[in-house]
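Only one chain comes next, encoded as structure tokens, the form predicted on its own.
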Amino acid sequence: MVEWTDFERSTIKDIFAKIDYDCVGPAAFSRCLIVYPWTQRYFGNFGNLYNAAAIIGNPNVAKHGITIMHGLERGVKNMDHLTETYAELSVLHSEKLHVDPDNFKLISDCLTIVVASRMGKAFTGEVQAALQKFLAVVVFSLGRQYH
């Protein structure tokens, strides 16, 4: 279990309290995809992802990231509890969509820049320890079922 500090709690629950989900979710989402585009092997259901700007206008693209979005609130709300949280998620990612468990890292990454690039200066180090030290828990609750 993860021992989270009060400035923890509260500073992950004030980022996703006040971040926009859906210009942050497929934001972080599209730079994944750009970014990483091995990743997009996962979504050829999406339709056009041949360039940036395809993957930018892409509603399907924007909308599973307002999902992400949503499933890492789920965390938010159960943070004393990611690995049972998520349990269903990683047997969906692992056992019928063999999502590589790498991606999530990759994507947790991608939402760490875009929150930083829509917090500014309030995106302290100390802030950034708090979101990562939260993600790293969530890719490692998402990653459980394929060890």
The other form holds:
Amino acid sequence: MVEWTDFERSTIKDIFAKIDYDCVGPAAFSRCLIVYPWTQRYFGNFGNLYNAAAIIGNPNVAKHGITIMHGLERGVKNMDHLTETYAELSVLHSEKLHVDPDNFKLISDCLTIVVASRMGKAFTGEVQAALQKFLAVVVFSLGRQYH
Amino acid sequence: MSLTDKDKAAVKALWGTISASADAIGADALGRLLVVYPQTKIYFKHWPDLSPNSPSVKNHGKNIMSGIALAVNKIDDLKSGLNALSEQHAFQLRVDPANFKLLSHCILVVLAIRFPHEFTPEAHVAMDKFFCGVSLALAEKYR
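Got the form predicted on its own; any chance of the form predicted in complex with the partner chain too?
The next block holds the full complex; its first chain is the one shown before.
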């Protein structure tokens, strides 16, 4: 059972209330595919991922980035029940999509960097710590049903 | 995952833009490291003040960025360029090399905050590879 301080709860809700999913999702996901190109292995049917420009301009990438943000929003709304919230998605990623769970940390780092660039100086060390803790628990929950 | 000519050019180009703020970047990154990864404080128990704006943190942030500047300069041969620093980290400081990744991440976050337009995905991948190379060179003498 993860314990959240009041600061952590309000910070996470605040971040997700303020960021534009349509912007941040595609930016974070495309950054992940560019910075860690081996993650492209799961998206063979996405079309042209040949270079950074192609990835950034790819509509399937943008759409999936937004899907990821909505997935995270479910966690924001259920911070006290993250394992249960992500149980089904964990099974999906393990049984159907066969995603190496180490990859979850990679997208999580890219999202941290994109949120940092959007928030600027407001992204203090304490805010960073809260976001990284939330994402770490999400990552753990997503890996939970693997066997 | 060695640095291509394109990576080296990207690192040097970004360094050209950010180096004027090197001291502030170093202080911010180190301050962040101590807050986001509190276990890293164990290496600095001899400092009176570990808060982000303390003189110790500011000063040491500067030292770290001097090391990064050296690495940019020696980007064609990080192993021999960072030999002395590797010996220092291996035999004196004995910082667990896992921490190099944590500090690298904090520096990248600071770059995203301070240079959101210049820190493009292409610049990001080059810097990430560069910091991996620096970390490897720093760990060279450990065993």
